[in-house]
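Single chain ahead, written as structure tokens, the form predicted on its own.
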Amino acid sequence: MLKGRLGSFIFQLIALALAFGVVSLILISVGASPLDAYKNMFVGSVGSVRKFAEVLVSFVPLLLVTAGLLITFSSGLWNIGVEGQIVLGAISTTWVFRYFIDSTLPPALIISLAILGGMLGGALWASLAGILKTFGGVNEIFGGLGLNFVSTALTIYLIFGPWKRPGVASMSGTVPFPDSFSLPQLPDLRISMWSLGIALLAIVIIYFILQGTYFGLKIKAVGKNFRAAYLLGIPTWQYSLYSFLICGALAGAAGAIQVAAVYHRLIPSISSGYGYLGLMVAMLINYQAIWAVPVALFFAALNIGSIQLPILMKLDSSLSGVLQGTLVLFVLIVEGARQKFMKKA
């Protein structure tokens, strides 16, 4: 087993080196120094407490989404609709805040209800993809993508329609909520330790569900062999729906955090692409929850660090996305090569 783990680690290092090598060639081709680019990205993400706090702001929703996707991936499902589930979580949270805007209830209770509302909204939106898959025979990839478009359109409609700012609608989003509706943040920083705690608690719970419960074992059995699990008496369609609901709830929590701790209102791009980024993180860690925290933190650091590239080197910040995608691609290729090599050995 140790040899297998060591071999897997070596192959992952090879994939990492290949990814950085390809991105370095791209940088050289446009006349930029790879070392300077990587240095600026590093300094831009951990060069100060404020910058690292911004990394954590990005890390929280990414980790929540990744935690949810680990469940659906384990059950053999590609929950591409997770992006829309983040959006519905944000919409639901906004609705709760608006409902209680003039309430005399304690702000802490309202925030808790708003986050729970976001989780419920995300879960219900995910259940639509699950129902289409289970009862309609619609592939979850196509169903999820369709629901993503609907959620985006719904956000735009609400911002420019019923929830528009007084007098004029604005792409900046709805009217900001009172400060009392925000999760407490560290002084002079945008990160909330409450949101960070929620994300870390979520990945710990998912880890123990998948590693130490009969429920997790049945989820993985359904993912490994759907028909065999059914013949063994596992209610397969129910567990497929359970996985969608759990993933949707965690994605909805990510959307709720975006509203309650980051933007303090509903904006058109509230999901910030964390759904698709979470898919890459989940694939990169080979669906193993124990690696979710460091890899999600690494991806968040790339996101924030790349902001320095246009400022210092006149390079587009999308370079981090190129690196992330290339890394996932090479990990998948190298993992396939490793498995083929191990079989021959």
Second form
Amino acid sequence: MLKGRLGSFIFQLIALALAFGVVSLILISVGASPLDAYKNMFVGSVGSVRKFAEVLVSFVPLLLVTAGLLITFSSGLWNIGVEGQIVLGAISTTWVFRYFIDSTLPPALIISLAILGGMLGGALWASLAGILKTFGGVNEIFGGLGLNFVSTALTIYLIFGPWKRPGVASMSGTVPFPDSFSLPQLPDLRISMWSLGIALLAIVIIYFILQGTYFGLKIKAVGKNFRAAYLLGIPTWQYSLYSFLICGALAGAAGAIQVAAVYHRLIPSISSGYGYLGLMVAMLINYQAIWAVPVALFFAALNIGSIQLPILMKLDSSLSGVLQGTLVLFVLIVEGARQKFMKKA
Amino acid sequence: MNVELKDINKHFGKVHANKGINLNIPSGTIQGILGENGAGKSTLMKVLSGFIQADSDSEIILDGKTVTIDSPADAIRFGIGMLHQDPLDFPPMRVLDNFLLGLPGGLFPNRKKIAQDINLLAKEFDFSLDPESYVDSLTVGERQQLEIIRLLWLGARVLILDEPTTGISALQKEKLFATLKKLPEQAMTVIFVSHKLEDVESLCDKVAVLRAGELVGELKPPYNTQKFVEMMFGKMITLGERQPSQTGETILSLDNISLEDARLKIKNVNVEIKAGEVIGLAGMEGSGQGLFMRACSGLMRTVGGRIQLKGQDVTGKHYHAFKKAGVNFLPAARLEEGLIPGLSLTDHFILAEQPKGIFIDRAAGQSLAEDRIKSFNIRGTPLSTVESLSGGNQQRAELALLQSPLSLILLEHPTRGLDIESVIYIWAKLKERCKQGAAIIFISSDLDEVLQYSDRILVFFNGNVSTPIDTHKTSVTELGQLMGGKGWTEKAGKNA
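Coords for the form predicted together with its partner chain, given the form predicted on its own:
Whole complex next, starting from this chain.
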């Protein structure tokens, strides 16, 4: 009973229970009621259509980033630079919008160009980490981390420099774009069916690339044994670069949607930490694309559900982050324990 | 130390790897454990050395006391040390640090004292080990020596050696045996695991033969080789007559090539290899065969000279260009370089076909895999991951991955660690390739294998390469001397 899928599922539930248990202890230790906190988070995320729409707004970039990371993880790369790739996607999209600000072209075309521009920007930024890795021998973790800092600095520079608001520059970002540059949204809700569609399409494509294509199989071969893959005739470093490009493009799309459908301008923290959160989701689902949607949705719900906590319970909204992090840790620990247990059994 | 194994059983899932084994090894004995691959030798030794735990009713009795060994650290505390087939050391560290790592406790180790200990032990066994040298600069044989004295230094009273004579030279083997023979005088027990008859015969006081997880019986000197083979396989096997090959067009031509790495320089080698020919590379580990092999496959660039494949200049090209021209290289480290752990046999066969198109044709892959598994006699299913296969089956899988047609096959230790049946099978497959017009170059530290299967032999010694020697005009003695650096003046004339 403990073997196979069911067993694995039972262990995941144990991990979930342990994570909630530890967070509950933390809450009790600061004198808050865990039950109230969880209830408020639940109501705050799925208590109304409007709130659930907010969850989806958070779900879209998270799913896009996770989809991209599934490719880099498959090829054996730790693409920590994904955060910066989101930022460069957002910057590129902003640049395209600014370029066409007075244009008479149909807005739909401009929005499409802007999103494609964002994907291109993210991909190019990712290729920097890839080139550093393949030709410079710089581990992608260090390269990516460095590039993340550069991307943040670049955003601040643009907002306070060349792209500053007329009059006085401000942390609230660049001048908002006209409504015509926004991805069409559902009436009265902030979610755009277009962005949701793009994200779902992305994860489906990534699933099929990894499951059913020669490209995906080669990516996995490179990730599992670089040297043997080379001897089998796979152009290994090219495939590493391709996976950087794909992940960068998807992260760039996430950044583009943050600009085109959520903030309608460039703001300093445009990536909102979705890159790091995506890394956690990818680890939590053990790099299986099939689980990306439910887990990303759950994480997004935690994010949105915790927003009301400061007002309702005087708790910081970072509680969702604590819960997410604890959950990842416990899933990894429980999985390790399960494997050890199975070996003995 | 007196070792008694009582009713050792071990199941891996459905596989019954050890079936009620009873074995008594008195103190001061060199005990041989003989058996073909998968006979259960390694499992038994891993049980004794704490790497795995036997089923619950099994008993290990040391000097009359029943013990439970839960880990290798436990084992060494009880005085049992195991030398693995692939040395488990830390290559980028110094010899001295490798000693420190196994040391229990102690925040500030006394490096000076330990260095002295190493020198003392090394001197006792006539090893030349510098405590300050880096492990990755040592040969496999020297790494064995390092492991042996490290285990003794940690207090091992029982020394288990798993296939220790694979991958080392004849000279290093002699030294190893001399060392092992000294140990019983100090009331130590040696357990020597091998599938090589002559090694077991020349070294062991008694030999236990395993077959399919069971202890078939024990033999004492004088040994009868035929009896051993019968016990191991249940039937008689011989390697068969050596057959000369039909040669054809020139496949590979090396024109004055020079090679270099951090340790070795090879200068001005001239060789022409023809279709259908088998060239064996003999020499002590690290004498330059590896460099030569990698240069012939494009994995390493030459520093001078010209390489031609079927008349086409490929000097300075990469392995993938060589591969397109029909060169395949099979590395010795199967799971590290040859195969991809985590992927199934089907996945491997699909990848090796260099598929065009986008979507994987699963049905075609499946039938391809079934086909190859059958024709290469691999014990596994299309969905088996490569790491779940035994060594011999991994080797067959690697062979099954060779593309078709091929003009040149390069093999590093193609039969290392395999039983006779697998060896014969693999060479039959390779000879088939030769008949289809491929040339083969292979490295082996087993001189019998080199003499049995090559048409011509290149001997390597410290970066020197002999002129090609016709196999039927040479002998183990001559090759052995050349490998040891003797008799080079006439053989090496042109190349040295």
